[in-house]
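Presented below, as structure tokens, is a lone chain in the form predicted on its own.
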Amino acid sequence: MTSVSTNFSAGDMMESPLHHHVAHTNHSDAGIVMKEDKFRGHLNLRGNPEDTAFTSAVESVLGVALPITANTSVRSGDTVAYWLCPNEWLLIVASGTQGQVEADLRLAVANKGADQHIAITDISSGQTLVNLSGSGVAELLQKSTVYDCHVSNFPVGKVVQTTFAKTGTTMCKLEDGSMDLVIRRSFSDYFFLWLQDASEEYGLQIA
């Protein structure tokens, strides 16, 4: 049997959900800037936050403590943990590391003697991370989501699960005032077409 080489780079094998969309304007003064943070690892984690063996095991792997307060997040470098509900978190890690992080989490939990009622699911291929920034972001969000994203109601680090237009999303505000949105891959085209139309009055740039 003839062997077939499979020595491809990640870029040869994968396409991001938004890879085929291009900016209709690249003006430097565009009011909306969209950047897709391609190929990040996405892991859904479930466990008991009251089990210190579980939380310490996770912290030993991630380098950050799991957020246990509702609608909060923690981040360190390429690692982000979003609180989703009292026993569920979304972990976003560096591209290509999700398999190792999952394995390390399972081993650490076992070694710590934590409650084994945990679940870790790799959902990287099903969603993507998009960042929206620019002078028009506040106005864009006002007409795109039902959630009140005013600065008085949406401090840095806050996480909410809501909708962007009709697309389910998990949103988190960053220190620079921009907004990270996690969206499902299957809704990426719809998301971009809405964004393109809704940002027409501000100008859209793809970073």
Given for the second form:
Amino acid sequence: MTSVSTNFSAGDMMESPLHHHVAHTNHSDAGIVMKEDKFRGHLNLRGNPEDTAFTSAVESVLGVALPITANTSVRSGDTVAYWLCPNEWLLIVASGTQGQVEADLRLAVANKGADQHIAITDISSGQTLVNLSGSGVAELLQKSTVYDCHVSNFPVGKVVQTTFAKTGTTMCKLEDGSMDLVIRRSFSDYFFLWLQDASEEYGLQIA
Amino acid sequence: MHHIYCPYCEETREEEEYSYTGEAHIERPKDPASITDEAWGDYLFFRSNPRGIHHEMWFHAAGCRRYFNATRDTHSYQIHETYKMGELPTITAKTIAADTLAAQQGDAS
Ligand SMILES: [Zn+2]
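Taking the form predicted on its own as the starting point, write out the structure of the form predicted in complex with its partner chain.
And the full complex, kicking off with our chain again.
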């Protein structure tokens, strides 16, 4: 195991993309509850899904096999892997562990003799994870995205990259029916202002 | 709005997720130094502009961010098929003409 020191601790020194949007709106019976899952590690992974040395190396580090089927995800504890395209995945890991996970992935891939056409990129500072729950979420998503988010078309675990108003998002449906959205840091203000406006009729709570 | 099937996402998605990126199947000359300026100019700048069947590239910009090919009728805007990079179209102006002829002969008999 390569040891990697993570030279930050989530807290005073770090500001999440939505840090300044603290609860100025707080309905007790809100139809939309937004919770930012701050400071998670986000790693973009690219490799050949037909190279078993690559897939088994990644599985040995993550504890689960990469999702190979389009628009799916796998989950193991604090780690989730989203399918992004046939040779690209987004790994979201526990806060502060991304450096170690990246090092472990590089080591495992080298040890298994996977071909060299792989890429692991730490993009944690460029995006954030937001969870939307509540009775108004289905309608809010209808207003916000061109994708059909109806339950019949969006089962638990499905991952969809699509538009969100005039920006983009990667969405994943959770067991509890809520939706996780990956949004870009540079669009976080835009995202929040849109969310605030679009959820006015349901009430918005920041959890 | 079109609904376009992405061969990588394996789903039909809204046109808003895509952008059009020009004619498909244009091969770069193997040895640019040995060809004429005219041939190089053709490769770089000249594109076909048919009325009818056109094979073209689309980019799934808001989705998987992959390029793929589409066979589209520039007259009716109908997209006959989409297929992955490196694959060849199964529907062409020739196959459509043959199908049309067969249908006409079927009507006549
Ligand atoms: Zn796609």
